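Just one chain follows, in the form predicted on its own, and it is written as structure tokens.
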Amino acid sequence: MRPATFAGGVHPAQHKDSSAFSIERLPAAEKVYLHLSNSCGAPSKAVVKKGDAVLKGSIIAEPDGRISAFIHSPVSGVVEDIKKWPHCSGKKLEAVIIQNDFKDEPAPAGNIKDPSLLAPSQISEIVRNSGIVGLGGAAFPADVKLSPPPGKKVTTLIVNACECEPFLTADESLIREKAADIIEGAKIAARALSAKQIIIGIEDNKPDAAQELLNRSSERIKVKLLKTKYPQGGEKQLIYAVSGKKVPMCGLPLDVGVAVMNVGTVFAVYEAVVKGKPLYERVVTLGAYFRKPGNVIIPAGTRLEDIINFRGGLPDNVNKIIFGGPMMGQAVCDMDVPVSKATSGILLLWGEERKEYECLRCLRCASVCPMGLMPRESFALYKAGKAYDKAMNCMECGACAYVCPSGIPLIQYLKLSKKNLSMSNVRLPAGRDLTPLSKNGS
């Protein structure tokens, strides 16, 4: 069978060398720096103060609103301070700083029960209390996704195993080593959603991982091979590729009876419900020019400098560091920035800045846009002091900028158009606000 796919997209070099390594565990650092902004929603509210003793897995912050998340300590130790600390956004945001005592004293685990005996609301509550957010990059609170609003029925859970960004292989390594747990996590999430079907979408450049999943497929759990193409893991592109359903513009997966969760997210659901383990660490790809590349379990709040030092130091030729993948990731400029729950990868890169030339009107940007937009139009309108009214549909994948022969940073102009539209209080279809539930299949 030909692998399924979607219209548009690009084929960047994969650079998946780190997939050859087994998952390792990074030693905990002397201090961890846990930002209260650790989800895509409202910052959490600290429940500890300076001088408090904490245990590994204990709650240090609680949600401040519906779209917010619990935060747990990845180490045992003492709260050294609560103050503003460098964040990957380039700002300084409030963070809880914990001095590690290296005793690894665990907090008491919750009462572990058979998942098949739990009601959907009980599963959602465990997921919320465990601080689980989407680990595909969006960091949307998973319990909200597992609790559809009245009138919205989910029939299919789609598990995103695409990992379509170059360099990133954390999900692939997790599948190879924890496929059975991932399947169980998907079943638990489907139970919470009352979904009858589970479909796992995985690109065909991961044959070993795909086989691990295929070995555990069943009538209810299907594995669908997808064409290796970026952004195959985009939420709307994934839904179309595996089910043929089209999510309406400015709509949500719920509108077509679907929920999408990342491989790492359903694995975290399994660990929370079956093992009573909250989300305070995750697998992160250390790629590109790392002296010791690989996929590593890293405690949340570990500083970039500590990670690089643990892996042999910073190579001389590196001039850019990215959290995430090279297409949708975020460049960081401070070695004090810590990883968060949303950090799927850290890339040490080298390269020259692209020069920007006049637009050739070649429309390559439109031909690759997975959302059917005209990125060049956004560029032209912004230059003219106007906003591109379709920009709110942009998923910020960067495919347009990747193919532009003139080196125009089209994605930046689309982001600026979105910002201008937000500031002008643009009206969208009823029931849809300006905050996307997911950018890349959370």
Contents of the next structure:
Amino acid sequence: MRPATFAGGVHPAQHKDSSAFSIERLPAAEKVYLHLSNSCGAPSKAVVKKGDAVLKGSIIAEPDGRISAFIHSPVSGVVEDIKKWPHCSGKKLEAVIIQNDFKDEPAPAGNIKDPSLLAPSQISEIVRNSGIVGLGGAAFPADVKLSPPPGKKVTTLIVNACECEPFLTADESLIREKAADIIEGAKIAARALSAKQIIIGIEDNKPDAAQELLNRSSERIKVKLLKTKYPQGGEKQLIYAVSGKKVPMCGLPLDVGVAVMNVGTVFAVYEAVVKGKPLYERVVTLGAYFRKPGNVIIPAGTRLEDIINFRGGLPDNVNKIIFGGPMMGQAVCDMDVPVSKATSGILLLWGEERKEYECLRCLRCASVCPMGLMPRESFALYKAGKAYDKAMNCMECGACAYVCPSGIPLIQYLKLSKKNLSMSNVRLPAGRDLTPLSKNGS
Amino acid sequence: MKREFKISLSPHDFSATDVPAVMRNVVIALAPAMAYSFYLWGKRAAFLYSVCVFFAYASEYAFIKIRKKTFVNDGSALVSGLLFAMTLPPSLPLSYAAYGIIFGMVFGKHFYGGLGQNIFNPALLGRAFLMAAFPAAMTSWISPLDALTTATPLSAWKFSGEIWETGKILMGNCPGSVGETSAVLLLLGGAYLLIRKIIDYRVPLFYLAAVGFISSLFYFFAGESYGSPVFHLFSGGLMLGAFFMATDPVTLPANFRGRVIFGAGCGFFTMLLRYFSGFPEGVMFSVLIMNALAPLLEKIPAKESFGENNSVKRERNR
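Show the form predicted in complex with its partner chain, please, the one above being the form predicted on its own.
Up next: the whole complex, starting with the chain shown before.
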């Protein structure tokens, strides 16, 4: 049978060399820098102040609103300061800085109950208290996903094990080594959602990891092999590939009775519920030109410079540092930026400037767009001072810009269209005149 | 150790197929048919290719300098020059060839603003100019065997009702334009472009399908004197036009549905002109006609994007 997939997509060089490494642990650094805005939604509120002693796993910040998350300290030590610190977005944002005392004193764990005796609401409460956010990249608070609003029913939990970004192998190595825990975590999450079925979607370029999952599959937990194609792990693409359901434009997976969680997230759910361990560290792929590449458990808040120094220092042939994968990751220029719970990989790259030519109107962008958009329209309409009305359906996967022979930064143009569309609350007719776009905007 | 790092928005990786690579692939695809044209026409072909490529570059360079822009060799002038030369009668005086490519590059490309902006295929526009300026020279053909004046398979069919053997037309050992005669080698190049995804399959597919369909209708219902579908598919400039001229993305509608109509329209006009016009061949004019229609075809609504129709329903339910 041909593996399931979606329409469109690209095949960037995979570079999954780091899949050969098993998971190891990075030592904790002298100081950790925990940004208060480390999840999707509102920044958390610090509950510690300068000089407070903290233990490994103790809460240092609590959610401020529904879409917000708890933050735990990955080390024991003293709060050195709470001040603005460079963030991977390029801004300086409020961060709690903790001086590590290297005693690794753990915070007392709460009482752990048998997960099969917990009510759905209790599970999502544990998930919330453990500070679990989506580890696929968006860092959406997981408990919000696990407690669908009344009237919405989730029948299927889809576990995203695609890891379609080139270079990244953090999820793959986690599956290889912790498949049983991941399955257990998925069962707990499905229990919280009252979902009948669990489907794990995995690309067919990870046969070992897929086999680990297949060995543990059952009537209720299915493993679906998917075609290796970027962005197979895009939420809507994954749902379509495994179930044939199309999430509506501007809609959520909930609208088709599905919840999607990353493998890393369900593993964190397992650790929180079964072992009482909050989320303060994660597996990060250190790839490309790292002197010592690998899949490494890194405490949240560890500075980039510390990570690079622990792994043999910065090679000379590096002019670009990426947090995440090469297709959607963020370029980082400050060695003081710490990793967060959402950082799935760090890549040291040599990036050449892409030469820009005139648009050939070849429509390669449209033929690879996994959302069936015409990315070139955003560029053509921008030149006419207009916005592309369907841009809201764009998830910024970068397939169009990857494939553009003219090197046009299509994602930027799509973002500009989006920005303009979201400024006006009504859905606009195609190509309607909009507020003038500032040339230096986002 | 303060090091500087590059900042850019994602993606940070790009496919290797940039504009020069696209053009390079087109030249690779043309290579077999070009090699065959050297075999057929010898020095004449070599001179025509050189003159056309030289003047394509010269006029592009001059125009870019006049417009005070920087010259970037993206390879499009090379492709235009080669394609233009392939459409010329081998006996055409070299000066005429130079006029044609200069006209095509200047009027067909740079008056519109250069690569990416032109409405008409520059090579075909140059050829249309020569048809108007030097009709006699543009319609006199020589035999590859003895260089004596003769008729192409299409004009033999049109004006004296003779039908060439299919085998000879397929291989291309017959009178015709410099690079158009070997349907098989052009198909080979076209297949290469399709496999490499350099051209949109819709255009040649619907172009050839329309020619095959219309010529079958006439052949089977109106009489054998209209020529068989095989004859029409493999003679004249159809393969060159369908795979290399009509597929020029700049002159296509930026719309997949529009491109289907574009291809089919090319086929329709080709057969219309072959059957009912004063010319035996209609590929050049049919592509130019559809080029003119491309902006209109672009207005056809694109296919809905992913999940878009559900969202309309959602809004109605609320």
